[in-house]
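We begin with a single chain expressed as structure tokens, specifically the form predicted alone.
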Amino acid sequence: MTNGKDNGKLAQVSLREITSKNLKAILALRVTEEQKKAYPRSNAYSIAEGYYPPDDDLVWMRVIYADETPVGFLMTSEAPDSGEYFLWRLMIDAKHQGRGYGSGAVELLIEHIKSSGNAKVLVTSHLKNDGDAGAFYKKLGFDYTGEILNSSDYVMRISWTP
């Protein structure tokens, strides 16, 4: 667990399993109307998708709460045997935004990933026209690579290799 700032006291921020009990409110969260036309996908497209991955990697699944409150999504992909991870979804609800949600959810996923052994890298990427994610990934430890997929995705990574 992490903290984060819940109208200015501090929360604690977890990661957990999406059940039965909490699928309703992860359904419920929803990024800005500005948001939405750069990530338009939702929270169940993002799980369905987690069930039926493109590849074969290990997809990791995660409700972020602060608190006892579902504030957010976490979906990484996963190749333990190789070291590297993917985020693939981070979102915050638009109401919860702003209160370091997010950033002790990463936090929390870079203590997961490290506890594997065999963490190399963690990689994610961002839109071009949402520089504001670079700069909070930045803050984070990512680097930007240098590479662009798709001519629009700016892909970061962190490192943990010699």
Ligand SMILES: CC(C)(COP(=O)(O)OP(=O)(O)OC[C@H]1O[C@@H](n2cnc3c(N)ncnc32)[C@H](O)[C@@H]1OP(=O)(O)O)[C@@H](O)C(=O)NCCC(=O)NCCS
The other form holds:
Amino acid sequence: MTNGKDNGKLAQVSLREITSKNLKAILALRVTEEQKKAYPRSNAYSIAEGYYPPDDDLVWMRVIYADETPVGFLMTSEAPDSGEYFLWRLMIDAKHQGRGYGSGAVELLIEHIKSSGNAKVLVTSHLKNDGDAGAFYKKLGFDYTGEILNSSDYVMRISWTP
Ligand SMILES: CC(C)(COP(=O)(O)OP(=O)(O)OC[C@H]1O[C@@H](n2cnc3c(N)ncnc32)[C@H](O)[C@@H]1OP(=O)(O)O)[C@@H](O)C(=O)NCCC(=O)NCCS
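So that was the form predicted alone. Now I'd like the form predicted together with this ligand, please.
So here's everything in the complex, that chain up top.
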């Protein structure tokens, strides 16, 4: 767990499994209309893709909680043997943004990845738009690789020596 800023009050951020009890709450989480231009996928779409991924890499899906409230969702694609991890989806509901939950969730994700003992790189990518997540990821230590996928998806990475 890690701490988020909840209007000055510290909320514990944790990553938990999707269950029949929290599913409806996860499906109700939304980014802002402006953010949808750079992050168009709903959580329902992401979860469906997570169950039917395009390759054989492991998929790890977690709900982001602030104390006992589901506030976001993340999903990775993982190749622990090669030490390569891809942050495929990350969102914090519009009502809960700006309180440290997104950065807390990425810190917990990095702990999870490092616990494999063979973590080499965490890659992510984002579509360019006003207020996109590039500056957020930069603050967390990610750098642009210079690679642009499908002419619009900007690739960023953070790497470690295991
Ligand atoms: C990106 C996102 C996950 C950040 O979550 P969050 O909980 O609001 O972020 P935090 O409160 O932890 O912010 C951490 C820092 O990043 C900054 N930050 C957050 N979002 C930012 C943005 N879009 N642009 C610039 N800076 C941003 C915050 O100001 C904060 O800076 P500080 O530490 O100097 O105060 C959230 O805005 C979101 O869900 N966006 C839409 C979906 C998306 O773009 N996902 C990522 C694409 S893969």
